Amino acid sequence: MKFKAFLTDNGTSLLEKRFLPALDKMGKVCHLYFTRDHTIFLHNLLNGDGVQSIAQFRKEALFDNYRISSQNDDRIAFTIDLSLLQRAIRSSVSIYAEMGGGDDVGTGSNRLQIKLVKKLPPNSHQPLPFLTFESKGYKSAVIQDVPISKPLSRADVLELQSALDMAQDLPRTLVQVPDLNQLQNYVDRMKHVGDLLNISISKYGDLHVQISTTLITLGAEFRKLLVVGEQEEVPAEDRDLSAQSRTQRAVQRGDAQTVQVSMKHFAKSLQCHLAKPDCAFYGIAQEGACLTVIFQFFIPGSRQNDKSISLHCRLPVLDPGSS
């Protein structure tokens, strides 16, 4: 089992100020997923507890001279805390530059290379694996390594594999919500009012996020949203209605879902806004099994979508919803 790459200046970049940000207020502690072609950081997607969420990259995102090689079809997986990965990226970062690295990351003497090993710690009568950040300068290296559960079995990753394609399927119907700043800040407000929230989307277009307790009701309608995949027209007699009776009508037609969440799930999906995405959808899984988020990145300077990068999340429902 052997794995051993150079981290880009853009990936270096992506990781420490964006991703490993957003990553860390998902849970501490993920798997990270090595395969021919992508790297993935995955929170609980091996049990059905917390915000399941997975971040996804292809090599060239991060890395250049990427080789990996194992017995489980070239795949490698493991656990990693999120805030020593972070931590060993920055510390990196700033020794390369004081070594002089400048602008030439990944051209010259002076890289980044991140590689997995096996090394018998102090005190210690057996080798235990580390993750290793090696930073090359031209008179000296400075290695740091990062503690990481010892890799899953050939079952383990299958398992893990079979979870991660059951996570891609995708709802139905989704929404764009352009401005993720507006929904955190209803959500900010929201969140000491109550634990449950209940979300509700239609096929017209409108997401509808709302709380209760059994001495008030709030809520916060976003209408016209851009729809992709499975969308309808609002019937001229549901216009004018309240967005509540809009709502209700819509689920009883067939064209909206409606599931109940946890509030502190839903504030912790939104932290993925410090992965700095352009856009996010909103859906609801079939049946209602979960309340998907997908955030959108684009190529930088223009609306293209980014198509080596992709991260969403899967919020477990307190409610089996209505379709």
Contents of the next structure:
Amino acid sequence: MKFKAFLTDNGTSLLEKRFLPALDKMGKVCHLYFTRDHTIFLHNLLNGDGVQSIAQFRKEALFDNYRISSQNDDRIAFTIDLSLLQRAIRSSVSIYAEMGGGDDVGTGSNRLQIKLVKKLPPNSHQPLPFLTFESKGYKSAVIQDVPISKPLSRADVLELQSALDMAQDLPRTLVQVPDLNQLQNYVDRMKHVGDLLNISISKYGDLHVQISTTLITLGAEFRKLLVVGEQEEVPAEDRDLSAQSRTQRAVQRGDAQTVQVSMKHFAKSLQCHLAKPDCAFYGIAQEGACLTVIFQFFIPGSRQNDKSISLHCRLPVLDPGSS
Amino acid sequence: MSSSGPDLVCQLDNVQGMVDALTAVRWKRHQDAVMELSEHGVVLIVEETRCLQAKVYLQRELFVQYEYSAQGRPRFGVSLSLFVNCLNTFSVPGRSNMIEIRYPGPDMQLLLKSVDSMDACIYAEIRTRIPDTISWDYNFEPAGSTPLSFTVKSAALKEAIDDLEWPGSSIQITLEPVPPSVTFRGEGHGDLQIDFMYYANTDLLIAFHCDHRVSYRYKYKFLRATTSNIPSSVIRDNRGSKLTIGRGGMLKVQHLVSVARPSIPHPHVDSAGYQQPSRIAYIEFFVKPEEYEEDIQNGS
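With the form predicted alone done, generate the form predicted together with its partner chain in the same format.
Once more the chain from above appears, this time first in line as the rest of the complex follows.
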């Protein structure tokens, strides 16, 4: 089992400034999964009760000189503590900056090398696995070892892969939330009112979030959102109704789905904004199995989707609702 | 929907101002409040153990629109924390937030909705209760022909009361005509006395009326409730709070909270500090003095 690669400048800043802060909010520990072409950070895929998040990078988005080999179809997976990973990358960046890096970027000699190693830690008789970060400078080299779990067995990797495959199902209707900050702001304040959130998504392009307890009903409806997938025209007679009755009628017609999720999970998924996505889509999986949030990233300076990076979350549904 | 139409439909363009005003009387996590509607505006009343009462007056002038059509003065109970948290959801920083408040809904709810955007709508329905009868009437009567009162910078008042935390449970407030001064004195784990001398601190103690010495003791926790949640806008606007001692030592504390539209820099307006003068919410606290404390004090 071997893994060795150089983290590019772009990859370093993607991870350090954007993805690791976001992923750290999803949970301290995650699976890091390397395949021949991809690097994937996975949360809660094998243990089912939290928010699942999947951040996938094509190897060129993060690395060059990417070398991987294992007897398991060149796949390696383990769990890693994200805050340690973040700290290692951050200090490598600062070392690099102190060394006045940037002069010989082209030579590739002082970039950040990542390697999977087994080492005998001090006061121990058993070698343990580490992900090693090596920043080579002009005169010195700094090596940081981030402890990781034992690599997953062949069976566990297969299970992880099949969970990953299953998590790729797209909802039939997705609506685009143009202003994630606005939604986050709103949800941050709503958090104080209740713990459970009803989410309705219609084929007309409505996203309706609502808290309903015995004492209060508090909701927000965003209309005329961009719809991807199955869509319908808003029936004319619905246009002037209240948000609640409109949603109710849409559900009855089969043009909308409602699910209930935990407010905590929803707020957590919004933390993905730290990865600075360019847009976000919300959808409800078939039979109301989960609430899916897909974040998209544009190729810098364009409005074209960057297919080498993907991030999406799946929120467990507490009550399959009316679906 | 009832056929006679709602008792009240009103619109407000500064939700944050209303949140501030209501937060000022929120001294603990769960509080029940009574709301009273009239043609003059909305009054919210909270009370604790018959010793402390607070009222928030939201006069009709604060509202962009105020349509009142009830007979009598409808009253209902509502959870203050829920109401404030809910209102807070409507307050999006950096833009104006116009909301409509309506009472009653089909099930006697208090209904709120945002009315400033066509494509995004926030709404709420808050369940109301039949109000508890306010058991103790806080009839505030002047102590004599001359009012016993002083006006102090809200920030200084808050600071003084915060500082009095460590001596503890009971605070004595004394007004003295010669030399004109106000003294806050706490005795407990230690002594702490804070004096406001009228002539020495005219920037802190703005006004002072007292023709004879008075002295009463108040429970610290009740005094603290009067300033614990003073909105930051009150401090920022450098406002004063007026304290009056009435018959029997009843203390009235009044704050002014701005519900003016956040002043948006406007290229055509030269004066930067322009504010609509009438858009102030009045907050009043009534604190009963500790009974018989005066005698014990004298005897010891």
